[in-house]
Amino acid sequence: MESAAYARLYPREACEKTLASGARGDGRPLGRARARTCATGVASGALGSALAKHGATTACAGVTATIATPDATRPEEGFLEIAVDHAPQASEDARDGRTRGRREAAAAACASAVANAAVLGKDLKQLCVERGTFAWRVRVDVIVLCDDGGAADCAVTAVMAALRDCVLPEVAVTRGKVALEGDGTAMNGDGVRKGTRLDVQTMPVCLTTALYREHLLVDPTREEEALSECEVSVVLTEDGLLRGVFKPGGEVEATEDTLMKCIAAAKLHYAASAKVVLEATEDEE
């Protein structure tokens, strides 16, 4: 019987075999993650977008951003929203029941950890247009387009890649009403475009390993998490912070040995993960 039939009629002891071996099934060590890649500007229509690759996994991010009303608690704050979608084709288990709240997880966790890691500052100060009256309400929309595993993490590079990339219109506020002077994509004779680039602050990156057994899987592929006992998700942040912890459901409890080894895959990881989104965005700066 060929490799990949007998992978597919028989998963685990495909996977115990493998794991047996010291690698996995595309040929990594357990403790390696997937090539990570990112490129911006790939959404005409948007203030800011991002196309992040993690091996297969995909997702797109694009920012847009609307004058509001500030909260009445908050009056010099703007507002930061993340939504994270999955596309119809972004996997072949869309309607499995544990396929739909992995995915409902990935986006919490998303959500969560650009908001832990104040990536805009600890208030939202910088998005206040004119306090109590006007203030920027930024979106960033993620849509998964490809999940072969680690979807939070894909999300949150393509969430930081689109913010990075983000321009916002040039605003003037007379006699109490707001008018925007071009939509954020118009150039300067320097080839820059005009306008507010957002102060990104802090740079999170998201690492999630998955138990299987005695084996914890560093950056695990789709059919790595269907058969993983549970999944740990990391957030760090350059100062060595630790943003979050995100553990969705799974088979078993997470110990504190597997916590820390978790945490210390994702400290491991970190330079080269944040490298890949500075070095997308650098000619942005």
Second form
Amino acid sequence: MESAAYARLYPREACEKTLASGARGDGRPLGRARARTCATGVASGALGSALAKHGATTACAGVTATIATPDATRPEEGFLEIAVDHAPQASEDARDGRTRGRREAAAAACASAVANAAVLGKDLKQLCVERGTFAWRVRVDVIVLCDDGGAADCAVTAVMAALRDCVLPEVAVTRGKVALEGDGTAMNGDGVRKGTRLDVQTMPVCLTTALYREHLLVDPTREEEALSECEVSVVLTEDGLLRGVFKPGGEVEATEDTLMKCIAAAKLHYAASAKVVLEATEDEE
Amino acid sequence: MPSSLAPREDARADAHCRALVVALDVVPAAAGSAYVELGDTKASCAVYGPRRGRAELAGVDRGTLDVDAYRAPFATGARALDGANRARARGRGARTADDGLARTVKEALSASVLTESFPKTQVDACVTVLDARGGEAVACVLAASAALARAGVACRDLVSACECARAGERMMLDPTREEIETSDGMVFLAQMSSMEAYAKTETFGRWNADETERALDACAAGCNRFDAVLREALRANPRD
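Mind sharing the form predicted together with its partner chain? What's above is the form predicted alone.
Everything in the complex follows now, all chains and molecules, and the chain you saw is the first one.
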């Protein structure tokens, strides 16, 4: 029987056969993540945007901003909102009302990661326009265009690249009224966008590991995710601190040993992943 | 076409379309998929199926084609808004499902897809708009056609589409969003080029018969050009 047909009809047996030889369906060793790529400036309708690809998993993030009234208890802070959504084209079962659990878990993981990592600073003071009256509400929308496993990881990469790419337009406050100078597309003489860049202070990177029987598969593909009993997503920043460990349900518990291995895998892959985002955004500076 | 006095924003002639770029197989898990860039407008489509559809629509002798359109929240270009515009803004909870676009794409494709070839099942074409700079319906129809061809769904012909906007005496082919906003009429055409048959036409604004014919001819020329690009892309990347 053809291998593709066999994998479709008997996924467990096919997976076990490949794992027995020490490699996975796509030839990777168990502990290796897929290559990550990232490009910025993909959506002209956003202040900052990025397209991230982890293997075949693709996510596109776009940053928009509005002027809002700051919270009365935090008059010097703005707002940062992150929303992750799966486009209907992302996977076969991306129909409304079916298997939303995993997608919402990926969304929650991504949003928490960026919030916990305090990417724009512990407080959001850099988003303040005028104390008590005007502040920026920055919204990052992430769309997962293709879900081939590890959507949360891809979403985090896209969010970080989009935030680093974002340029907020200049704001002038006159007599209690706020006016934006331009809408974010104005360019200086040397082709650089006018406005202020966001001061992105940390670089969180997320890595998901799936548990299948006693094997730990780093950065699972969709077929591996479908077979796995539980998944653990780990978010780290450059100082080696953990910003989040997520295990959305699953059929099996993750022992301390398993968690330690997942965290170690995330540490191992941190440098390469962060480099991808930094390189994609460095030529803007 | 009357010659224009002021050049268009991107220095195109009135009868020129934007460059069309097609990439295939962007979603490997789908039966067929395509990503299309028409100037700055970006759309992608993934086709799943034939697979089990909604029971009440199952026909005995024919299948159904379902189109789902998803518009990215940042696609429309309301990048940054001040207080005055906030009320009009599409904020949290903005509807990303674009039913009007889905209906347009579905109507354009229905003339071509041979639903008798997949009875009792459903083919889902899921379309996503990432950047809406004019011609989203055109880009979506092109992406869906390429994805359907890739998926091997039986069709009479490739469907291509084109739009034409009128500003006073001037007719501009493949208008950008800014040109559409300042126009006083628009024509959308989807055609099956090899058969020289119109699949769907839609006019917006007041048109007399003469102008309509000129606009449709211009759109048909645009459609033929896009059709050639799609065919070349499909031919250059054979499915193994």
